[in-house]
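Only one chain is included here, represented as structure tokens and corresponding to the form predicted alone.
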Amino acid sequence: MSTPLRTLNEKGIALYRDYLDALRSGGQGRPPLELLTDPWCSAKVPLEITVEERAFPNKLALGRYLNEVLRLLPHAQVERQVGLWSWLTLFYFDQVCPVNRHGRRAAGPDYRYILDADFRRFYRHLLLGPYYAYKLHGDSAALLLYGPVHQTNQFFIELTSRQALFANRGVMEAATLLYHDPKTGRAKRGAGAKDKPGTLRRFIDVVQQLDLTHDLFSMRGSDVVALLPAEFDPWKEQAKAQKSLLRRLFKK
């Protein structure tokens, strides 16, 4: 079923925020879905755009879908539309704040549902974050966007908190080549371990050092991987083996 896309106005956002507050205070009222179509709380977007009620298997699928749906709206206008992103999280509320095994919804901070312009929280919006990551990196954002919609993984938090790295296509491709397991659709075991050679934290440190002496923005992911020192060799070997396997499967 398709629904015309709308945006929440200030009144709609305030009522939505009240509902989130109530959830955090122990209330378990139903989501205020009536705000989605209430003309006193929301308005249609200028273009005829519709969204579908669908279950996304992970954030990568969500980011891909939102880029397709919002392609007619200028990105520069979309990315700062608090009312639009608030409306969307309310529309997909069962996925951004699902009922847990205890039969309750556990709402997180407001910025996960209502867009916050502060850089530290901007990408942590549960729908804008995947939309933005996919807009920049397409399927190479797989490392950032694995897992269910209501959860934000460690790789997304660490890499999006460093704008220069997050915006660099070659660096994101390199991280995905090294640490994403295409078989499981998740990060490789141990890739996020702290204080271990060749893991994510070291990748960030080393790439930031390389950025001082190399033009990483002009490089492909494989070029960035080739610059990494020996401590990354085990991850490079795994990536090489995966690439070889995929080639053999593709030939069949």
The other form holds:
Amino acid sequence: MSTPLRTLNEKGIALYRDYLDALRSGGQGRPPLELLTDPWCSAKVPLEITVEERAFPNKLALGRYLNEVLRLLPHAQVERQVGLWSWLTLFYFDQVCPVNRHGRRAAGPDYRYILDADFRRFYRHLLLGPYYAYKLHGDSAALLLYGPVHQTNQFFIELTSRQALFANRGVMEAATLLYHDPKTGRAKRGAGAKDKPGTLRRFIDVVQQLDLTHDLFSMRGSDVVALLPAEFDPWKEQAKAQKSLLRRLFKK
Amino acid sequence: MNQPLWKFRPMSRGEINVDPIEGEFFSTEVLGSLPDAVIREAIQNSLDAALPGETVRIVITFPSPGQRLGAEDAARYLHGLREHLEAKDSGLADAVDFGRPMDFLVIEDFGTRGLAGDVRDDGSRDDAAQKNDFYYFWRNIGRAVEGATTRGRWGLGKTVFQAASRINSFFGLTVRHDDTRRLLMGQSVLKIHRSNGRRYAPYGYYGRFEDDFALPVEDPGHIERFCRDFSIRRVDEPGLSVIVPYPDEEIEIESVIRSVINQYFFPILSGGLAVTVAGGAHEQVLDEKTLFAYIAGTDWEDRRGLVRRLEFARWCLAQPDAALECLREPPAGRAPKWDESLFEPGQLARLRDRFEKGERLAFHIPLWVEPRKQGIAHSHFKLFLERDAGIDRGEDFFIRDGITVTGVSSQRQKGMRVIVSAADPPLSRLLGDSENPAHTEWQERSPKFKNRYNLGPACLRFVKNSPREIIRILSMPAEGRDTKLLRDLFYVDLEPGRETRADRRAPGDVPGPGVSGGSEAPAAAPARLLMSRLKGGFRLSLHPEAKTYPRTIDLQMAYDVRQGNPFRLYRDFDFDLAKPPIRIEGAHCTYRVVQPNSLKVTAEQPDFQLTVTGFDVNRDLKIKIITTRDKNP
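Could I see the form predicted in complex with the partner chain next, after the form predicted alone?
What follows is the entire complex, opening with the chain shown before.
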């Protein structure tokens, strides 16, 4: 079923925030879905855009879908629209704050649902984050966007908190090549470990060092991978094996 | 009377094995260096224990080779300890040669109250919160009594004394102000270890014992001999003397002096602290009178900047309250925010004008704090700022009760220097609660801070961001035309001879009142070392024009990064100097890898040469060189 896209106004956002507060205080009332269409609390966006109620298997699918739906709106107008993103999380509330196995909704901090302009929390919005990551990197954002919509994975947090890395296509492609397992659709086991050579944190450290000597913005993922030192060799080998397997399958 | 000795408690059957972890709070990664950690903690403890109205005097003694303790004499103070140190699983990094004279380091404070309190307190009484310095110093790790200290919070500071010793042990001799008793004890922290088939707890004590309960030595004969053996200056003045046997080689006279100046310049200049560093026949007093002359006489590359920083600090301390620009207090009950409403009408325009002219500015900034379940308390802090064209990036110093909290920084504006000083008790308490155990950061999530204050994180951010925000507000463009806006982009180079000192100086860049240095500070020393680039490394040798050559050279290496301090961001995985592919070759010099990224080189002849290769050619290598005492070729 399609619903015309709208945007919450200040009153709508305040009521939505009250509901989130109530959830965190132990209340278990139903989401205030009436705000979505209430003319006192929301307004229609100026284009004929509709969104569908659908279940997303992971954040990558969600990011792809939002990019498709919002393609008519200028990106610069979309990214800072607090009301629009708040309306969308309320619309998909069952996915951003699902009922858990105890029959309760466990609401996280407000910035996961209501867009927060502070750069540290901006990308942590559960819908804008995937939208933005997909917009920048397409399917190369798979490493950032695996897992259900209501969960944010460690790779997303670490990489989006460093604007220069997050915005860099070559670097993100390299991270995906090294650490994403296309078979499981998730990060490879051990890729996020702390204090281990060649893992994500080391990748971030080393890329920041290479950033001084190479124009990483102009490089492809495979070129960035080629620059990485020996501690990344096991991950490179795995990536190479995957690539040749895909090639063989494709030939067949 | 039983003879003093070292004793570790045998562990009982089934007792859980837990090795001590407190050293991790003081890893050099957090602190920067071991000398920094030792100096920070030792002086902080002493300032906490200051007697009212007294200047705290610290004496740090490095014994001359002749003052070191012969092996036989040293054995007397290791009685009962050696077998534990030599246990295979003691956790000591390197074996110590007990057949050689014992080197040691003595840190003494004067003008303090000493370790007061009941020496028999074992913590079993209900009134444990009662102030008992002796009990908390010797019998607690990771615990500090509430309110007993203004600067420390965690009860972990003394663990740096063990960390400073290659046998993880230290002695403490205190003379108490209240009852004049002289008490000597020692502590050793190893891992759980086995000796003679028994399993022992990690904590051992030196003293006299009632069963396994350690009590201090009070025998005057024994204490006098101890004082003679370890060159202790204290006779009967109250205070504490800490003796670190077999100190880590990283702790050297020059590194200690630098640490004292970097971390405690504020209380030294205010007259509340004087530090004497003694080595053999020479001693250097660092107090408000001698500090500038000492720095000016060094060959430190950064001495000019250091002198300017200290001049500014002296100017800050000299500002009477009436000379400070007082801002408005942020509205109570709401998160304090930096904006123009904090300024009185007309005040901001006047300040912007003074800022634009390059004048030094001093602020009194009121701020309320609200501990949970208590009322609002009105407090304040002071902020001082100046322009200094000589600094490449912004410098800010956050000083709480005299301690420079080195890890806090908010502004990076080139040419700006800011000092933030918080000493008013309510705010100082809030900031102290947010400090990490190493006293290098203010953390919103610190367990001793979180949930303790209403809007605590907002107050903390208000203070932390104050340099950046004040500069932002003062820098807002005035209306009208700015004739100097693009002067850095469109300019004509002057011939070198035509540039005058006044040209190089920023507006209002004048030395503080009555201060030598600044423009009088000596020019930079001529180069003494020559560094040549090799593929994947470098070669270090003496500069052909050098008149002296350094005896020891400390080299620290790290891959460079775009933002932040590369040496702090170094990780073992980047490279390890002791492992391939790194290759080190030395001619007419000896070298030792002291940390995976640092080398200590001892030059034996002027034509020495050191070659280090094997680094990643894709990354830039940053090299820090520190030289100490020189020899004539």
